[in-house]
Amino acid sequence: MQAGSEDERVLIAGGGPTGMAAAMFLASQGVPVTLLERGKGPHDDPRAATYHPPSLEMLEPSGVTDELHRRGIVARKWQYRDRREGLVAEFDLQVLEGDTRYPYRLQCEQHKLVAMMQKRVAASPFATIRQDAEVVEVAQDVAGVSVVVRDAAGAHATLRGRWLVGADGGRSVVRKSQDIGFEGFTWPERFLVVTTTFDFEPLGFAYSNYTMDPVEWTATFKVPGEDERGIWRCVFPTRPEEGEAELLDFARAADRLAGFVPQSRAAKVIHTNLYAVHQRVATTYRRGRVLLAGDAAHVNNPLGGMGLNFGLHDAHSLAQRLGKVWRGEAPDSLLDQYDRQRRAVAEQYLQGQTIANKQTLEERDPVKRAERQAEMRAQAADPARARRFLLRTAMIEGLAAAAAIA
């Protein structure tokens, strides 16, 4: 049985990780929610798969963190490598054991996380999930928000709620409906993801790796796979002139892998995916009764595994504040703090760190590259310096900075 009347609820556009997390966090507080998802279930395309310590802490009360541990891969260490020279530096997140209950990364595919959260949302008496419900129009007034949704057959329906959370991705209809800017840029190259059965671990790779090269850097990490026995993903930059069909071709992807690690020639390519890469942040996360979170609010390159986690952190921060507003424990100006905090760290930490990660991997100046690698070795060898570095890359520092914004 659902709590609350049909229009006394929070509407959430988007059933990806951010939207589903927002629904789960709100419903756990007794806030009625209706989640609108244009598809019929979690997308199983290879997407994000890395969870940083703060995300595991936020998901812990729901039981999702325990389930991620049962089905995922704990990556205590990660490496910087050089395509020609091999291992540069290895960072051990165990130095963060005094800062978090989870001093490691955990790797498990995004669609599995969404399914875990969806199961909990669907079981809540405070939540409704409407699939095949694409948001096409949004209007708001002083009392609430009206949303028009369209199903696959083209039929339209109008729903009413007190608040609307736009978690509907980088092309967000919700954001566009409110004329909110999305400032930043798009990288000229697309990123190619190649999933393979080849096992990089016997070659000395950690479960998460970033390999520098001025021509073709690579990010390599292990994920459970559908049988949860383990497969590997490699992310490569591509040249703007390369065609999509050529890039996605399995035989050509196998050639690219073999160029990176010749031993991979005998293994299978089991999936390829190609996507454009952007660095953008919305000019505001709140317009009246409409709030943005996740990719609707910010997009970034995937190096460092931060985008998915940042969306989860948005959902957690927003749900904490919206829950208080819903219960009358705080004025709705508390939602302006959500905007100030999350947008500031998106600009300073999310964008800054992910852009720096890409620039580090593709550095063309041999002197600068050597200097950066020397710095990495020194950081990894000094526990105090490694801790300071990992507090930032593990997203702990950014959350602390957000909390300090009034």
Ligand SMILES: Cc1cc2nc3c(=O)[nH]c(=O)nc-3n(C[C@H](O)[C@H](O)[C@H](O)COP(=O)(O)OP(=O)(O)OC[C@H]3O[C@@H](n4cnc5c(N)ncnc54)[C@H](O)[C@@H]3O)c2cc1C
Contents of the next structure:
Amino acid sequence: MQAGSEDERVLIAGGGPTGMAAAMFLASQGVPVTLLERGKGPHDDPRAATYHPPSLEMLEPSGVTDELHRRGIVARKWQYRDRREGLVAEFDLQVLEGDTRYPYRLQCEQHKLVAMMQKRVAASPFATIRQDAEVVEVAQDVAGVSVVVRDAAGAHATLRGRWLVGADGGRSVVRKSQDIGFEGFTWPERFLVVTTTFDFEPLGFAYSNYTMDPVEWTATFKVPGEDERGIWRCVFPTRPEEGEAELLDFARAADRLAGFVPQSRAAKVIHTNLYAVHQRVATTYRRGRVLLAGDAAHVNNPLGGMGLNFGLHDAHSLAQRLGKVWRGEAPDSLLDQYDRQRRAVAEQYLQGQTIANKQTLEERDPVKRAERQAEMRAQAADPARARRFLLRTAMIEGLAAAAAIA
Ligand SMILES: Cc1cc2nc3c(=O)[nH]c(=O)nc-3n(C[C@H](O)[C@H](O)[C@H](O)COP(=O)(O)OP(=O)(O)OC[C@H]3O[C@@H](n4cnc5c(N)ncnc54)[C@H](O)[C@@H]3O)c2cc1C
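Next, report the structure of the form predicted in complex with this ligand; the form predicted on its own has already been given.
Let us now look at the entire complex, which starts with that chain.
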């Protein structure tokens, strides 16, 4: 028997990185949680893979940060490059050594992170994980929430809890059930991710790189891969008129890669993945007993590797507050502060930074591109300026800004 009676539990819709982190952070405080996941395990298609310093700090008490260090790749430096000119500027996160215990990015596939957290949630006496449980309906009243779940065979069941966290991704049923808007826009182009055995390191690439080009920019980074010997992922923009089948075709992907780096011709393409890219933020993160976090609350382009990290930061902020409210130590207005803090920084930092990152990479005006590159070189060469820039891009500044919101 799990701790906590059924109707006092916190229900969590979605067992991706955000939902699993929320479950782990709540269960570690002794708050009973039931996590409802539509699938049968973590999605193992290539998604996010970069963890910034604050995320590593938040995951530290659970032991997940240690495990990520054992299985992931430490990327102390990252580069801006130009497709024709090569290296523009290299930033060394070591300048943040006075600001964080983890002055680097850690790169490890998202499904491995989810599995690490899931192991801990499953081991907690305060947590229950229900897989093959798709949330299809949500209702709330003054005392709690009622959630209807459906399994793959079509059988329905109703669960009762005190609070519901909607961490069910960009198409969130929880968000829609509460009539919460999701404002913003969708980019016309989809992004193509090509995973290859080609090793970019001997060419002078860092483990994380952003290559500017007015026609075809590229983000390139190294991840451990299933055998943990290291593979590389390249993200490319595509033209709206290009068809899905041709974009995903391995031979064409190899051509695209060779257009970027001719030396890659002999290497193998091992995966291709295409996805639509949006910039949207929910109009509120709280409706009564229903709270939103992660992609259910905000979606953005992957340049800068911020989306998943932001979801972890949401989960951390929400779990601290929900724990206090659940134990009766704080009024539920503390959850309105969660909405104010996290939504403000999603708009200002997450949207602002990721849109700026994309615009930098695709800049078409040669004068502006040259100016931007000169600025990057100057920033990288001056430790004080580099630190200010890296505090923002490593997501430390956004957290401080959130904490300053009353
Ligand atoms: C194809 C793809 C590629 C991506 N690539 C990158 C990348 O390269 N870099 C980057 O930074 N970010 C990338 N992202 C974004 C990143 O993966 C997300 O920001 C991150 O997964 C957000 O985590 P989350 O837990 O909030 O949502 P999700 O990871 O979407 O998890 C939501 C979970 O909820 C479950 N679920 C959904 N609906 C229901 C329901 N009704 N009932 C129960 N369970 C439900 C889903 O099965 C899923 O497990 C990518 C996303 C996608 C989809």
